[in-house]
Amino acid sequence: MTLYALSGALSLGLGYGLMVLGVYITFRILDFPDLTVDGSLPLGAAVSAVLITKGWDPFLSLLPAAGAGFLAGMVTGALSTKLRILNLLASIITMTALYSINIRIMGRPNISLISLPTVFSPLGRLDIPTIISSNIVFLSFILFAVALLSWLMRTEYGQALVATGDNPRMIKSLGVNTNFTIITGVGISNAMVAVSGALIAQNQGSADVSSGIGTIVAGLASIVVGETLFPSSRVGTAIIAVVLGSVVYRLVIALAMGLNLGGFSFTASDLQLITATLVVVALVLPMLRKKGAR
């Protein structure tokens, strides 16, 4: 693997780190399988890109993007809790609707941000290489998100969030409104995913309506890899572990794409196959460890 490919994989891992944290909230903390992220990631990219083309500051454009993602997550949560639609089906309904909404927001399938200011532009003016400046910006957002999420988990609301995922009947008997917790929890998750989409769009120079395809698979793969390599029962440590899992996942993908075995090499079309194989290996490893220990 070349140094450029390594830096690119690290940048992607950090860029999608916010998305992985969002998926972690629903998948692990709330125990709420949520496919909305496949639509909320391009939603954040679309909102941010449109605002930048209208002259908004790139940093300020992240706030409406986060708000749009939060609303999308709330819709999924409301469909599940208020209308009693199966959570997986509710998220599929929202994800499907978001495809049309994203095109409506952009007015076309994609928007170019080439030559427009982005959150990466200030470091670019300091003659810092693009790949390094991207990693610095992504890492800054990741550190802020990890600190914010770790603090949130220590609050009363955060404890209610964890308890709702662990034992909703028990926490409901203590007077906690689990419907509110689920709706806002899924909203926070998709807000983080939307910000991730906005940052990635600004880094890549375009927002595309199809950029969210496979987001949930990549998110789950990163979580499984992170939990397998860095197991921990503490929420704070687990949050850091899933971010590291996102980086490791992208590094493994880059390594696999660079392999050349006797004339055979992987192509971009093999990405989903590599991801599926990686998830299976990561899921099987803990079981093998337990058998070895016994």
Second form
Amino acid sequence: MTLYALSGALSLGLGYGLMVLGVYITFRILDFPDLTVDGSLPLGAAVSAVLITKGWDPFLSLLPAAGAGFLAGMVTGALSTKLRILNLLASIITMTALYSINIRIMGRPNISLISLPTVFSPLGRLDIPTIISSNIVFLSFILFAVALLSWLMRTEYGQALVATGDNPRMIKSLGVNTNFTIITGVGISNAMVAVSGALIAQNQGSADVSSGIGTIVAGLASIVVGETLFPSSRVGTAIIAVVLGSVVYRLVIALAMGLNLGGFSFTASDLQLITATLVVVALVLPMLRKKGAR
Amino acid sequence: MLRLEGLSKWFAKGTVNEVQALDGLDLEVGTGEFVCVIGSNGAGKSTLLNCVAGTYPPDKGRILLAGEDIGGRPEFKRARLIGRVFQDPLLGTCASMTIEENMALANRRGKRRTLRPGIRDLERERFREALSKLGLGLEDRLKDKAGLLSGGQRQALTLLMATLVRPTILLLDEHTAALDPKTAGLIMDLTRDLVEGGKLTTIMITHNMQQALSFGGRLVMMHRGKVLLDYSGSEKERLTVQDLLRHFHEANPLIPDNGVTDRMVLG
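Since the one above is the form predicted alone, can you give the form predicted in complex with its partner chain too?
All chains and molecules follow, beginning with the one already shown.
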């Protein structure tokens, strides 16, 4: 693996790290399997890309992107809590609707950002390799997100959010409106996923409606890898662990892509299969270990 | 304090499985009263507590608590007035959160959850002090996860949490039924300390007749969604398990033996 490929994988790991944090909020903290992310990732990309082509500041374009993601998450949360649709199904419904919405927003299936200003442009003008300056930008965003999330989880609201995922009956009896915590929690999660999508699109130079396929599986894989490699029982450190998991996951994928076994090699389209297999192995591993111990 | 007027509740109404759990029940509980509620399975005891707490709304009737008509309010809005302990020790605390985090959640019962810190240093001192009174050594384990505690320890913690913010009414739903006799005794002692010490208005459901006789100043026996017997004061003090069994059999002539289980008599 070349240094260039390694650095690229690091970029992806950090960029998608924001998405992984979002999935962590729903999947682990709220215990709400949320497939909305497959739609909210390209949603963030679409909103940000359209605004940049209209002359918006690329940094400023991240705010409406986050807002759009938040709204998408709220829709899923409301479908699940107010309309009592099974959470997984509610998220699939929103994800499906977002496909059409994303094309409406962009007016076509994809938008090129080549030669337009992005959040990576300011550092890109400096005399350092683009790949390193990209990593600096991604790293700053992820550090900011980790700090924000660690703070949020320690607030009264954050503690109520954790309790909603752990024991909804108990926290209701203590006066918390769990509909509110679920709707806003899934909203915050998807806001982070949307910003992740916007950053990745700006970095790769295009927003594409199909870029969201497999987001949830990649997110789960990163979480499982992170939790396995860096076990932690506290939310604060678990947040860092899953971001590291995201980086390791992208490195593993890059390694797999570079494999060449007697004429056979993986192509980019095999990525989803590799990831799906990885998630199954990671999810089953703890169970097998328990069986072995018995 | 608490007034229930003509409370009725059906489950699966209009189907073959229709059950009327509460049948026009009237009950008035005075300030500072400690009421024990007994009755056979399906008498409507838990439904009564769930209606008061707001787990589900009654189909008919009114619920007045401290002068407020709370019958139509969702559960989380009533929480300001109500402290609650469930039968299942796992339901009262968050296993993945620490003891102090659980207590901090309870310390904000009925208050808005803001973006201020989830636990403050001042609170920790108060929690430590309250825990030390339990005599379980939990005051040195503030940062331990609640999931590490035994069922009895978790129930003691839940009881403490329910009274951390003084409840207008405390609802105990067979809160010792899932514990071994020794631990159950410990939790009942703690219940007595907290309820009598704080002069808390309390409704306690129990399956254990001996418990119902020795705790509280009033005993209510429910049957088919109504109040069948209601004893208080010296009248209650003269009651024996035999009396209760006799009343029970009079109410259930068709089930001579299997209605009363050993658990109800011996607990």
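All figures in this text were calculated on a predicted structure; none of them were measured in a lab. The term rigid core refers to the maximal set of C-alpha atoms that superpose within 1.5 Å between the two forms. Numbering follows the first chain given and starts at 1.
Review point. Taking the rigid core as the frame, does residue 282 move its C-alpha by 2 Å or more between the two forms?
Key: Shift of 2 Å or more: yes.
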